[in-house]
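Consider the single chain below, provided in structure tokens and representing the form predicted alone.
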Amino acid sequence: MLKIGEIGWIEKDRPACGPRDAIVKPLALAPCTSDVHTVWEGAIGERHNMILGHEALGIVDEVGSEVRDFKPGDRVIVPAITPDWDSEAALRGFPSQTGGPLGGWKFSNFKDGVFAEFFHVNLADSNLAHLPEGMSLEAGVMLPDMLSTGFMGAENAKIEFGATVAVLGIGPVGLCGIAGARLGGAGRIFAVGTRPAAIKVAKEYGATDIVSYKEGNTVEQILNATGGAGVDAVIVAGGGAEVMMDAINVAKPGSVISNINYFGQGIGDEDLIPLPRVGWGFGIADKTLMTGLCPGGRVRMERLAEVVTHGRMDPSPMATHVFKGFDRLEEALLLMKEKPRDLIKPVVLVEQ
């Protein structure tokens, strides 16, 4: 990111490796909608000459003198969120927020990201995980952000066995939210979206009902399908600021609205996200709004790898566009910006 609205290649020095850190070479990379929000919407403010990217598998090139569990040549999963695990926020149970709001999100936020020939990982023993033997790169590169974020959406929604769930937005994060809801015991799962490729995968991951916002009001369709009752949990995984109106309006009293959507823009001059006063029960209808940033760290990656290794969920169908070669990164990022209808997620396999 050269500045808001502009990307390009840039030469930078190889990062230095601290005693507890690692320097990693990319093995597989995936552009994210967050990169699009950051560059073309200026969602987190101006950034100059910052390397983008936070979704990677890699090969360890160098480790610090105090790193115990990793060595040069190891193939690793690099989480999108790399917290400072000895910080106050981590000790309180919120490692993604270390150093302040969103502070665990270092790559492509306030630190150079992974779209480079070499990148730095802080606290390697806590923020890297070994890539399981035999796991495809297309599947593995979905773990650092897509699976972690989508599953968190289901976890935060407090889904009970047999619960009815609505997932608003079925990009790759929403698709993982669907898979997480099914693994968490959901009964009926409404998936709101229109892209044919995503609808196909949504059904494979457990969606029982597809709701197209092009065919009528989303809230009315879901309320009609549930006899006016609404749903037990909502996972917000896409859409503009107005999507929160739909989320709260379809939620039953006593339900949880779990937001994992990155709002790159708000509504109006004051940059607000609206809530429906009546649908919210005037603020006293026991509708809980949960938010959270993608969980990171080693244990999270190891747990997600177990889900994939043992066949509970296969992320590879989300890799609809696979490029080979580091120089294809820009093409893949622009594809994520343009979002053709057959796209779910682009992946770049880097020759090593």
Contents of the next structure:
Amino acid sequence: MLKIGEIGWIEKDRPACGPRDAIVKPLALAPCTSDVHTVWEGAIGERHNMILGHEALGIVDEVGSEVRDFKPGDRVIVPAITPDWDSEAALRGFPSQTGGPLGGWKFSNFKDGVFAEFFHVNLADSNLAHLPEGMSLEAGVMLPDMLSTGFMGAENAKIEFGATVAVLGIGPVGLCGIAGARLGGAGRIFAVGTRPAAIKVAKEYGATDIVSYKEGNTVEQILNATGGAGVDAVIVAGGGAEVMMDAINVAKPGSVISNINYFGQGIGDEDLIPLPRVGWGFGIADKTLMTGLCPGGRVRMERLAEVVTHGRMDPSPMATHVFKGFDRLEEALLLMKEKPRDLIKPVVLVEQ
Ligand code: NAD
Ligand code: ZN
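The form predicted in complex with nicotinamide-adenine-dinucleotide is what I want next, because the block you gave corresponds to the form predicted alone; please supply it.
What follows is the whole complex; the chain from before opens it.
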């Protein structure tokens, strides 16, 4: 990111490795819709000459003198979120928010990201995980952010066995929300979206009903299908601020609305996100709004890897566009911006 609205290639020095850190070379990279918010919507404010990217698998090139469990040559999963595990927020149980809101998100936010020939990982023993033998790069690169965020959407939604869940937005994040809801025991799952490629994967991941928000009102369609009852949990994974109206209106009293969408557009505090007064039960109908930034760190990545290794979910169908070579990154990022209808997620494989 050269500045808001402009991307390009730049030369930078190799980052320095602290005693507990690692320097990693990429094996697989994926652009995120959040990178699009960062560059083209200025979501985190102006950044000059910042390296983008926070979704990577890599190969360790160097470790600091105090790193115990990783050595040069190890193939690793690099979480999008790399918290300071000894910080006050982490000790309170919110490691993604270390050092202030969204502070655990360092790559392509507070420091250079992973779209580089070498990148720096803080606290290597706590923030890297070994890439399991046999896991494909296309599948593995979905763990750092897509699975971690989508599954958190389902975890935060407090889904009980047999619960009815609506997932608003079925890009890669919402698709992982669907997979997470199924693993968490949901009975009926409404997938709200229109892209044909995503609908196909939504069904594979457990969606029982497909709702198009373009061909009718989302709330009416789901209320009709549930005899007017609405749903036990909503996972919000797409749309602008107005999507919260649908989310709250379609939720039953006693439900959880779990937002994982990043409302990146807007102009600071002047923009508001609406809540429907009546639909929200006048603010007192036990409709709980949960929010969260992707969980990071080693244990999270190891557990997500277990889900994939043991066949509970296969992330690879989300990799609809696979590029070979570091120099294809720009193309992949632009694809994430343009979102053609056959796209779910572009992936770039880097030979090392
Ligand atoms: P995406 O753009 O591929 O998918 C979102 C989809 O929602 C799009 O297809 C869009 O057309 C659709 N949509 C728009 N309005 C809608 C509506 N009213 N109802 C239903 N769907 C609607 O994006 P993605 O890559 O899946 O990411 C989703 C969001 O999650 C982005 O905002 C991204 O920045 C954010 N994100 C958050 C975290 C986190 O830590 N919480 C992590 C990664 C990404
Ligand atoms: Zn992301």
